[in-house]
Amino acid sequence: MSKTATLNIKDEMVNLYLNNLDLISEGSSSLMNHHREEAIQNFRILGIPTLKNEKYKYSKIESVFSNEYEKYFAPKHITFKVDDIFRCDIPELDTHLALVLNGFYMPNPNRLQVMENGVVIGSMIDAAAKYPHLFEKYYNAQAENGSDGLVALNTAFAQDGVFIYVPKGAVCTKPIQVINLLMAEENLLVQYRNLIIMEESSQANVLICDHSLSPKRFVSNVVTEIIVEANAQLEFVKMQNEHNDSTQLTHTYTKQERDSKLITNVLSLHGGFIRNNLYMQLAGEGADAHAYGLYLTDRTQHTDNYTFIDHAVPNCTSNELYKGILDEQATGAFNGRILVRRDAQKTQAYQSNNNLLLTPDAKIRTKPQLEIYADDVKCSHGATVGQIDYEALFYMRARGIGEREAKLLLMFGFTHEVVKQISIESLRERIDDMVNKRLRGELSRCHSCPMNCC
């Protein structure tokens, strides 16, 4: 795409914002509106990232915005029952459920659920009105609006999303499941915001499921901010399962305080174009971070993972493992950076990216990085790109296992190292099943979903 075309996209987005500012503001909260003007000014300067941007050098983001997309500035009235078109295929998984349709929170039955232990799940709009002190403290505190044009674009346009608050000492015994649904009669650009606050000594599991239910082009540009305070524990699992005409641009910012533990697991099972940004800041001594990722791509799909783990203080640990399998003409990228600051002594940080290429046309670019300014640390990083182990394949075939089944078993074992990190047993088993179906060439969406939109 030419420089002129990129500039036109930026101008179109700015004009769209200016022409619809009243609708955007009226359909959101004053606390979110407070950040819009600065964000759009940042976007004027930054624009859509190009290949000249080191963080985005492996993904042509500007081409994503070259199509015409509808933008909703209020919830679209769509007559349907969610249960009729989408049924979660994990019947054993008992969760607190939150539904988001095209970026707007759906009442279920209310837009704000307050549990007996004080846990809050609901719409960003309603939460901002009821908990302004939390919003003023945490909303937009981590997002890099001044350095990433996509994040600034989201801050300028986002009106709603999901708010999760786990108060001090509270333990959420049931997982919190957020289902993001895309459904429209026209191509659609969606931008929404998520905020997760884990107060001191709290515990929770959060599962995000992304699905597209219409055979249209979709672009999702989403920002999620996660705060894990002292001694708190959070497991955050994101499952991406959309059709080939979908694009996901996700930006997740996490900040951990003293002796906290955070596990993130991003499972990219299906999608036409996926770009995941993960920024983890270890800001309190004793913080423990685990970042896992799995991406399965085929046809002409593209998946790009960028991670940045910032060891800002001493005595913290991080463990990062991303794995990918690429088939046919699929492309992918992993760009992972670990920064150990000068005062972050006694740091332990480990990073690994492993990839299997099933055809000569599949391509992966991997760039693990360590940037260390402290001298008393234990750190390692590495990457592998290869094919299926033919010695192991020969061993299995010599014992009566067919070639195709042997390859599938080896690939399944390769992926399970990431999936097994999920602590919820019923979810882990279901993800294993979905990965197995995906590897066999079957659609990885829940088989009970009657939509056919791949």
The other form holds:
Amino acid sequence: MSKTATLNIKDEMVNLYLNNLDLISEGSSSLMNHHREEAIQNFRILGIPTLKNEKYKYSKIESVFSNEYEKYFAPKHITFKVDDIFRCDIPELDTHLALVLNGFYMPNPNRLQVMENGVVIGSMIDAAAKYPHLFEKYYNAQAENGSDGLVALNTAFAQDGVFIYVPKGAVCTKPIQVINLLMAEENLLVQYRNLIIMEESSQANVLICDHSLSPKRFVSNVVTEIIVEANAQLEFVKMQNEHNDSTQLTHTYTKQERDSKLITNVLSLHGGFIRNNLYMQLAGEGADAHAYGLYLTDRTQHTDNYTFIDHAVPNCTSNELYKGILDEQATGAFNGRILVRRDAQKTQAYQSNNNLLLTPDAKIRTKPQLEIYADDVKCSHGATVGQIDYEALFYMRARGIGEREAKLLLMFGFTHEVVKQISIESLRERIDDMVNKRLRGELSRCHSCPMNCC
Amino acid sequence: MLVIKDLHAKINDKEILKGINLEVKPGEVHAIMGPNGSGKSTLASVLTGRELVEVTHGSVTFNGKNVLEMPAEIRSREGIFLSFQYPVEIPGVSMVNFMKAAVNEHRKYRNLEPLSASDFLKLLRERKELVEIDSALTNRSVNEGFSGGEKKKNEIFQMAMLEPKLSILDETDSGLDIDALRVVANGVNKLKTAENATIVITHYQRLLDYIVPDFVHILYNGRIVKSAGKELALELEEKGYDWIKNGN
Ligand SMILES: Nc1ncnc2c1ncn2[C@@H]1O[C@H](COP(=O)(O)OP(=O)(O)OP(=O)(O)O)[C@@H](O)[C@H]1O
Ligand SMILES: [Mg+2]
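Next up, can you give the form predicted together with the partner chain of this protein, since the form predicted on its own came first?
Expanding to the full complex; the earlier chain stays at the top.
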């Protein structure tokens, strides 16, 4: 991509913003609008990240934007019943369901549900109106608008998204499931925003499922901010299952207070181009963070995970495991940065990244990045890139299991180490099943079928 | 059942098997003994289809079919089983899934429907008892973290699940304590019928007290240099291999 093209994308975005500011603001909330001006100024300086940006050097973000995309500033009135397009394949999984279409929250039946234990699930717009104090405190408090152009771009444009609030002491026994659907007649760029607030001693499981339903080019540039207060526990599972013409750029910021526990599990099952940024801040002593990830890629798909775990205070633990299988000409990257600040004594931080390459053409870059400024810590990291183990394969074949089946069992075993971390059994089984389908090449038909996966 | 004629095989251009002749008939038990490095495991590898070993001459037929042309999985489905000298650990693949896949592939080969989940579990339980294998082991990943003895027991458990026509036990006795040896040998004996056959590769006469061979062969430097009845094992125990090596 040439320099002028980069300039054009930037100018184009800024112009788009200026020309549509009224529409953008009208279709959003004043509390979100409040942050736009500064964000677009930041974007004007930062632009779309280039390969020269150390953090983005393994993913060509600019080329994603070189295509023409439609942008909606108000929800398209597609009238459909949830049940018609969405059939959840997790029969035992009884969830609180939230549906987002092209970045806009769909009434189901309301735009904001308040459960009897005070848990709130709803649209960002409506939540901002009803809970301004929460919004003022947490919205855009973590997102790094000053250093990442894509984040600034999101803050400038985002109008809606999902808001989840679990008040002090509330335990949400049913998982909360958010389904993000992309469906349009034309190529589309969507930018939405999520906010999850876990107050003191609350507990919840949140499952995010991303799907593309029409055979168009899609780009999603999504920022999610998560706050886990003292003693609270959150399990956050994100399943990316979109077609080969889709791009996902995700920026997830988490902040944990004292003795809280957070598990993130990012399962990239399918997608053309995926870049996930995960920033985890351990801000209160005794906080425990688990970051898991799985990426399964083939053809010319590209998946890049950037994680940054910031041990800011003493006595915190973090445990990170990312695994990937790359087939055909797929490419990928894992960059895991861990920062242990000077005061963060007694930190325990473990990281590993394991990759299986199925062909000589598949490529993975893996880069652990440990910066340790405290002296009394336990940290380890390890990265492996390997092929299917011949000895294991032969052993299985010697028991009558055909080569293809044996390879599938081995790959499935490889992925299960990540999937088994999911605590809800029915969900874990379902994801195992989807991974299995994916490895058998049965999931790529996904976009042409009317939503038969979760 | 199994007919091996003038079999020569090499690994990385080094000739290991230098003309093996052996015939195994249904109902028979053959013991193969021989010093370290003489080619016993290599013979087992050739019979089970490990690609690393290249056959340069000779033939192997199993119930009239040319074994050497079959991929490893087909040999297994035809009824050839190897209890590995060094069983392989497979992290992430549970014993249950592994065995289910194996049993059902065998059934498919015989045009049978896959076993239902409950029938499979029933079979699993039954065969576990046969080799007195710890229940917890089948819930773990294949051989992962198993002790040496547990791995060997697990081999015989798999044999019990698959009911092969020809079982090759490559040093299944090594690493077993006295009780485990008895359990494993009993398991093998219980699976014995007039239709199936066993080749026992071992260094020790002790195993042959339990699994009594009809024939004992001594493999030395890639050739079977002596074959006789079970008394040969005793003689070997007494005299050692020098007796063979010093030419007879
Ligand atoms: N993968 C290999 N690469 C190179 N040489 C090999 C390989 N496998 C076996 N060999 C060689 O082949 C010869 C026969 O080995 P084999 O394992 O068949 O012996 P064995 O009779 O089973 O011995 P043991 O009693 O020690 O198990 C040995 O010299 C060994 O070093
Ligand atoms: Mg051997």
